[in-house]
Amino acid sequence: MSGTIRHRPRRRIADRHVAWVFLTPFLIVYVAFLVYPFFKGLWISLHHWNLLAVAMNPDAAKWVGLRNYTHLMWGRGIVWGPLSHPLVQLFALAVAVGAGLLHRAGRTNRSFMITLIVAGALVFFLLGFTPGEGGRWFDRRFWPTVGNTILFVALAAPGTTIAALLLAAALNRETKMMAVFRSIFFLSQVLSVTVVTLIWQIMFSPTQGLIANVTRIFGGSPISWLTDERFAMIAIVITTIWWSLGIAMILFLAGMQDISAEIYEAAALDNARGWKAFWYITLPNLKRTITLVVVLQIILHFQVFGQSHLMTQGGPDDRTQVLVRYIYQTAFRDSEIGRAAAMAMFLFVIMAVFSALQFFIAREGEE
């Protein structure tokens, strides 16, 4: 027995040793090609980085600290003048005094009066800053960019990932078919996102496309979709949707494999099945399945770029540049390779929130 209490010490160093000698090839190539870069490049957002010019002498960049993130987020030559907006700050100090004299009178109670104070002051404080003389407001396309990228992930993964579900419920049978319909399904994650795009501006074509000539069959006109501005992103929507929904679709139908048979069986004794089958059995058990969806959706939705490069150019009027096309255009065309690096730290946050939203937002749904 004394023995064995001896060995024991030594096995489980001996295994931590082999744990290390298969942990480490992954834990170099992890560093090597993704923690060395994220900190490269956050040391590069701090820095005038010109492209050209750090070529050609390595110390030509400049350290600027959070001049970049300003510039891009809040603007340059930005001062404060306690009535920049006259009216409205006025209105806000006279919200925030009556607060406090309601309070005192008795009207009011604490917590309401400090909720007013504080946003009075906020008011008075935020409005009190302007441009000064040769400033301007943050970078007049950052974020209107911003806001195209967060309107095509609203769009993009709720579309993919309801899609996807509805696709992997409707092929969820043992059949030789079912297999032959899910590879064809499948068969658009394959493709190239230069073969995607050029598929698909086939179709949206308003003189040769498909949707053009079906839509002349039954009498109407044909959109413009790739240049009329109010179809161009629902174009790259749809064609985005056509391309991801392979990998949702096949996660969902191993989740909806994994739920057991005798469930299903129980639920039709009680005369649920189909629709009622599927939503009180099918959903609740892939929840989990469902977040992992939703949130590997928006993190590789947030950073679309092929499509919009290649079948819009970000057009018409910047109705559909997205934020790593800006990026790719600040940091190649315009040389700014601290302002792209600046702008690639933001999209990692906002990423980084909305997943981190949507693992809360299903836990406390489990809970």
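The term rigid core refers to the maximal set of C-alpha atoms that superpose within 1.5 Å between the two forms. Everything numeric in this text was worked out from a predicted model, so none of it was measured. Positions refer to the first chain, counted from 1. Compared with the form predicted together with its partner chain:
In the core-superposed comparison between these two forms, Trp200 has its Cα shifted by less than 2 Å. Relative to the superposed core, Phe138 undergoes a C-alpha shift of no less than 2 Å between these two forms.
Core-superposed comparison between these two forms: CA of Thr115 displaced by 2 Å or more.
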Contents of the next structure:
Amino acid sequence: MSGTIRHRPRRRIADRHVAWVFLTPFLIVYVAFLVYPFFKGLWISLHHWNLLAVAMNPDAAKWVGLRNYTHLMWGRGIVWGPLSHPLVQLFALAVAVGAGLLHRAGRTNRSFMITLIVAGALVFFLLGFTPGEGGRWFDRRFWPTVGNTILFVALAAPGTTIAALLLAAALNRETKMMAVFRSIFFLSQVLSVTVVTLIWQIMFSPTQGLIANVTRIFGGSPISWLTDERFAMIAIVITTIWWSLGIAMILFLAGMQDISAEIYEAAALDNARGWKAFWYITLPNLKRTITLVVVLQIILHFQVFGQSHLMTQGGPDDRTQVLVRYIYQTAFRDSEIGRAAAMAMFLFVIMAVFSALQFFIAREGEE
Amino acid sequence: MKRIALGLALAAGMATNVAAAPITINLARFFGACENAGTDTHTTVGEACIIQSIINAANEKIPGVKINTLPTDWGNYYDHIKAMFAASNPPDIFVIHRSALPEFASIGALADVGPDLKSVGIDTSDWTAGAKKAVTYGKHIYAVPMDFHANLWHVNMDIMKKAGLVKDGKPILPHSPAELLAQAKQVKEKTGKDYLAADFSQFPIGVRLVLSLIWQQNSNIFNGHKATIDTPQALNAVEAITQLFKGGYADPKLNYADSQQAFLNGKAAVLVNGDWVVGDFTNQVKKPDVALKHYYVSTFPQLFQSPATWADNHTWAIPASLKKHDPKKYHAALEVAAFIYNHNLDWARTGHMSVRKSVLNSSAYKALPHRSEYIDTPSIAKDVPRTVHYNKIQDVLNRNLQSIWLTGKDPKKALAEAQSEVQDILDQ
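Having seen the form predicted on its own, could you now give me the structure of the form predicted together with its partner chain?
Next comes the full complex, and the chain you just saw is listed first.
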């Protein structure tokens, strides 16, 4: 007995040592490639930092404190009003109030409702700011760019999820043909963004594209997808859905194969087949997978760059300009890496919020 | 002592080895990729293959020098170059526009090559005045010029003939915005084709078109530190173009590739684009599946008081760090620049204009296809005042002009916003 007591601390130390041995390679890489660049980015964002000038002369970086942040996010003569963006603000308010009422009635998932209340109230509050008479944002392009990015995510994340879900439901069969189809649909995922955007630029071309040719056969006049303000965003969303369908589909297929066949058999006895079975059996059982896919898609799509950069160059008139492309342009075309780093920090906060959300939802599921 | 002697001998041996090894020059350029360009500089076609054949020939013919062409693409070229400078690993020689040179030269990134040009056989007295200005910043020469290029009026003669707009084998050019509209109407009515095609939706070809028309009214987009875009002249220039869109005589939604395709497919009478397509189009016309059969190239027409067209130069620069830290490699890079410079006539086959008086006056240059048709272009070349913010300002104009013709924004409002955005840049 006493021997055991004597030995335990030593073993614990040994365990700890072993743990460190295993952790060290990860930690070195993590610190060198993630932690250090993050803090360096934060440091740069507090400076007026011209990429070329600092490369020539390291002393050219000038401390400006939070000025890069205020330049991006604030302006002159900014005022707050409950109806600055009436449609979006009222909608957000309605969502927050509705969620509050449902929460009081105790009818729904608690944390989901709280999230909705907080998000609705935040959107209502933040969109209340606008330049007053004679006022202006210091950076006119930043908030519209954030808006475009959110619109892109709002279209691409549900779009990918629904398309992947339907595809997975259709391919969830144990036949050879289905295995071939699964591989075909996954194939687009392995292509690089340059290849994907090249394929779709040709598809969307109004003079020689497949879509234009089909339109002509039916007597219509082709759409200039990438340069028409009404279609440019849709075009890059379609491309993105096609590209990122694979992983979501595989996750759904894995989720579906986890659902016991007995449940379907029991449902079939109650005459629930096909669409009914999908609605009442498959969907509820996939709830956690769906949440995971949606959150992953949101985090992924906030980082959209290639589709906008290569297909539309952010145009027409900045309608498809997204945050990462603005960061890229500010850093490399305009050489203002301090301001670009500040924008990157903003993007980091958005993604951190969604990562935290995913973490909480996953934990709640476990509980 | 014996050890020291041995060490010295070894070091000497290594030094000789180093001297014998070829110097590798990393070269960065855009113009596109061309595999198997070969080393025959006289037969290649198109920008990508002509420049690569010249580089390949330099690689073969300059003793002790090996050239490694870095893969870079046009759209992200300067971003790439800046990132390389920021990582203290710039290319040893790289192509740079006259318009982009101030941004690099102003912070001391480029080597002052002026004093060393003679050592590689470059005689600056052979340069045109424009070429000399293009590579000079302050009092120093920071690059070796390669060409002069400008916006031209590419014409499908069959369509123009059918519309009754050809005289003495030459297209009749418009002399005012009203004549431009009348010609467009005539083409549409008599042939059913569009009058004009250009990239108005992606790359800044539309910007250059509007700028030319602003310069033709003796105005500019900024003057010193004052932005001057919200002006009657700019509005005139924009309206000269938008009247074509309104009448259905041109499509603002075509991008670069689609506008070229529309012209080659015989769907538009005129294409506004640079001289760099002349060589390629001359070749395309020979193909049976290309609808464009009779191709003519004209100097950009004069619609207002004075003639003007947008123009720029391609030049070759070397990083200042190379001159300072590795004189041998610097000299090798300069030799590469000289080799390219000596193949100015080959490069002119693309359609670009030469920067050497001796080449310009040669019969071989004058005999190049279509050359005589736009021989006057250098005399009407204009640009915005030199600025380190060139690309940024161009982007402001591109976005705001797009908002006029692609999203229907009021031109006056768009020009006012462009002015205020450019003023922000100039105030920095």
